[in-house]
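One chain comes next, on its own, written out as structure tokens in the form predicted alone.
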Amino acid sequence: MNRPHVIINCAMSADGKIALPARKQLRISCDEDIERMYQLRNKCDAVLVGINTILSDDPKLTVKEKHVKQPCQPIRVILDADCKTPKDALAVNQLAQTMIFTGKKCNKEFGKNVDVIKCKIDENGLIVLRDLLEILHKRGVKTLMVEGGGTVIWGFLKQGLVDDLFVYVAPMIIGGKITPTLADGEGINGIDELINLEIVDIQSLGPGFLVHYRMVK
């Protein structure tokens, strides 16, 4: 299939958590990792999150001039099967283009910079990622940065649609059986379904460290 180069970028605690047990956002990245994230985002054609990230964190998904001079704003991509994106969400403001992928007709009116695209839905009610990637490829997106949350990241990993994975590991423990992790979802059923990665690089970054993985295909 024709698709963009897919990069997953995330930050997690030492026990693999990416938010508080109540699913509220928590700053895990250090200043150095935030700087790195913005520089990476600036190099990508598009940045993608799921609707739960929009509803819980309300991110802008843009590049701040504080971190990158004369930034190139990526297209903001939202996976929103039921068209729940609020009309006043920061990710649909005028600072950049936005594409909302939904599974049904959306009667909401967004700004001219927002493109609502109807896409196929799988048996779990989620956007079919392969179709989404093909649409993005046709729209000229060569590099896609996936930022979460855990269910979205799991979907890309499980289907082998990831090229590079950057994980910042902070020296903290969050805990909790139901706390969101880097890869939520149903998990694998047996050892033959393991998702294998290779370590490309490990570097110290602030108080934690950054691991660059690549999928073994």
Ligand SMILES: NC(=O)c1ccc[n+]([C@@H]2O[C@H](COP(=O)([O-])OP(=O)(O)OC[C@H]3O[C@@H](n4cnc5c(N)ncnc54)[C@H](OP(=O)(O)O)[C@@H]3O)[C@@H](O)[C@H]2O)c1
Given for the second form:
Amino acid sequence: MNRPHVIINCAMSADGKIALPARKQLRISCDEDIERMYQLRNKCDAVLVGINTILSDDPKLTVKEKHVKQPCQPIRVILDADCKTPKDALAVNQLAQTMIFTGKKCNKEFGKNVDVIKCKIDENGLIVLRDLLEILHKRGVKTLMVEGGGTVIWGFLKQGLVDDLFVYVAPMIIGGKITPTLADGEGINGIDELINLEIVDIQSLGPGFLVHYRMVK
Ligand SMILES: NC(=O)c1ccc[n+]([C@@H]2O[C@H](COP(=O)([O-])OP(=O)(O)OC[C@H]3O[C@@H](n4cnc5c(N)ncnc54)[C@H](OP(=O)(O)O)[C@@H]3O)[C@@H](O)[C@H]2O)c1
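Alright, leaving the form predicted alone aside, put up the form predicted together with the ligand.
Every chain and every other molecule in the complex is listed next, the one we just looked at coming first.
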């Protein structure tokens, strides 16, 4: 299968949470991690999130000039089977190209920088990630940064479609049974389904630390 190199990047608390229990964003990354995240985004051809992240956080998904001089804006990719992306979402603004992958015909009119692509969906109504990656590869995307949320990260990990995983671990506890975590989805059923990682590097970063994992395939 021809696919881009897939990098997951995420910031979590010491208890593995990536947002508030009400699914709202909170700042987990330190200044140093934010700087690193923008540098990484700038090096990737595309950056991907799920529709829930768009609806809860309304991220721009661009590279700020404050962090990178003459930024190379990655293509923004949104997984959105039901075409719920609001027309005024910041991730479809004019600052970069956007590709919205849906499972049905979408009648919304976005700007010229937005490409709505109808893609195959699986039995759970989710975009088929292998097809998505092949389409991205055909369009010249060599490196894809997956930023979340937990459902999307789970999907990539579960299907073995990840090469590198960067996790910033902040010295904080968020708690809450229903709080989004690094990998949500349905989880594994038994030890034979474990998703194994190897640690490539650990470094301290600001008050927390950054772990670089690779998937064991
Ligand atoms: N700390 C961090 O680094 C970080 C980064 C990003 C997000 N977040 C947090 O993550 C939370 C959102 O995470 P979430 O798990 O609720 O949602 P999500 O992962 O952002 O989006 C999941 C949705 O994407 C759509 N989707 C389509 N195809 C998919 C596929 N193949 N695999 C997975 N999803 C697919 C589905 O909705 P449809 O069926 O409608 O298409 C699915 O429900 C927010 O609270 C946000 O703040 C944290």
